[in-house]
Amino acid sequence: MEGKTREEMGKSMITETWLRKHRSLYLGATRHPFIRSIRDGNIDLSSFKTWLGQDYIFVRAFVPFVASVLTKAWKGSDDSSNDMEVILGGVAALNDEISWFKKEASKWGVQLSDIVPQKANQDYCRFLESLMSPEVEYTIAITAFWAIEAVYQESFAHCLEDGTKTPAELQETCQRWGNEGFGQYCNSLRKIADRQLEKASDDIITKAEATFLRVVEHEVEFWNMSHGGT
């Protein structure tokens, strides 16, 4: 990285940066036809239950990817106290988060016990378990979690804005991303990442940035996964 486009990224966040060099990328995640469908009311409800299915297992592989997340800022943060708090805070939400699923399951008729992770799903906890090797660097780690989290919140909370037709048994499921409380974790992440990013090497900024990517399109193979209802 040249001198100069560090001295630009210093003017702005680098998060921020990614956003608007990938904007379209990052749109066709969190704007998806899986997420319109909800927001026009017009949703194929066995779409909706085969997100359900997957993300739950989606969830479970999460967890441990978090923990490691955790470890990872126990050793790599020059504020790891915090880090770890706002991390820890999220390891506590995603013990309620499967306990949402199995009552979301049992609501809906989902037999989670019977879900076989498809292919996009496959992938995604692949490489979730990837980013888990102490190897990766806490920086690239943080820039993961911020971005999975922050995808879902955006998603979500698109589907509560004035003027939307989501159907009244979803509202629930968008209010647990798409809720303000969550969307102000995720800045919480997002400080973290940046305040990494902002210190680290050129290699470190560019393979975060190649992972930011990587966690945007395994999003939008999920949603496309999910929106084909099968």
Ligand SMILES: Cc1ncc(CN)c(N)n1
The other form holds:
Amino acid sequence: MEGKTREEMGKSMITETWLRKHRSLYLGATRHPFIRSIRDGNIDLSSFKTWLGQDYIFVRAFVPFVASVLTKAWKGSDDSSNDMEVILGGVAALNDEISWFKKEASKWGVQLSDIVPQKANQDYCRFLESLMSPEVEYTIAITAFWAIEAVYQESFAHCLEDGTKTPAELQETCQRWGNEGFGQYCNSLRKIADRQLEKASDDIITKAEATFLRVVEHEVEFWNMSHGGT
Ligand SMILES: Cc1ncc(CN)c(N)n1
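Got the form predicted on its own; any chance of the form predicted in complex with the ligand too?
Time for the whole complex; same chain goes first.
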């Protein structure tokens, strides 16, 4: 692959080229100290509770974003029936996710109605809102969607690998995003993003790469907020 132009590699490998090019930033999100602390078994439970409450707020803002991606797929996709099925699966998963957050919050004594979104969360939710505009192309929105889900999948799957010391009470959390089915769903999103990028103009590809980077930066900030939170 080394030294080949994008045309020689085939445009379908665009997400692959980004993951290589921005590897250290991406690993900064998927191997963040917050994730490492879960994996090493020394997580501060107040950080976990901060993450839980803040992520519940994030997921509630994520639902309308995903619904907007579904709307864009309806008219903007080359294979809208496939894409809509995959995205609808994502909406269904988010429905479960919201119920899970409620159950988990009561288990940990986190009062969800009292949670005030912190700055990193507000910034991330505002970014999602900007992507919901009808002017934002489907290719950009589906790229963001894939990246958002993929960071969680890779982060939590990392906590489930052999030899990790993830505390028993956090196994279920890690399973939620680290399980194989969620991994397959992320692969489906990635395939859609790559297919869209393959036929996109250079301008859209540049915009999509910038969007990918912003997602990863927001994810790092989100972990930072949880890790340092009280
Ligand atoms: C911040 C964040 N990023 C991604 C996900 C996975 N839906 C999430 N729940 N929260």
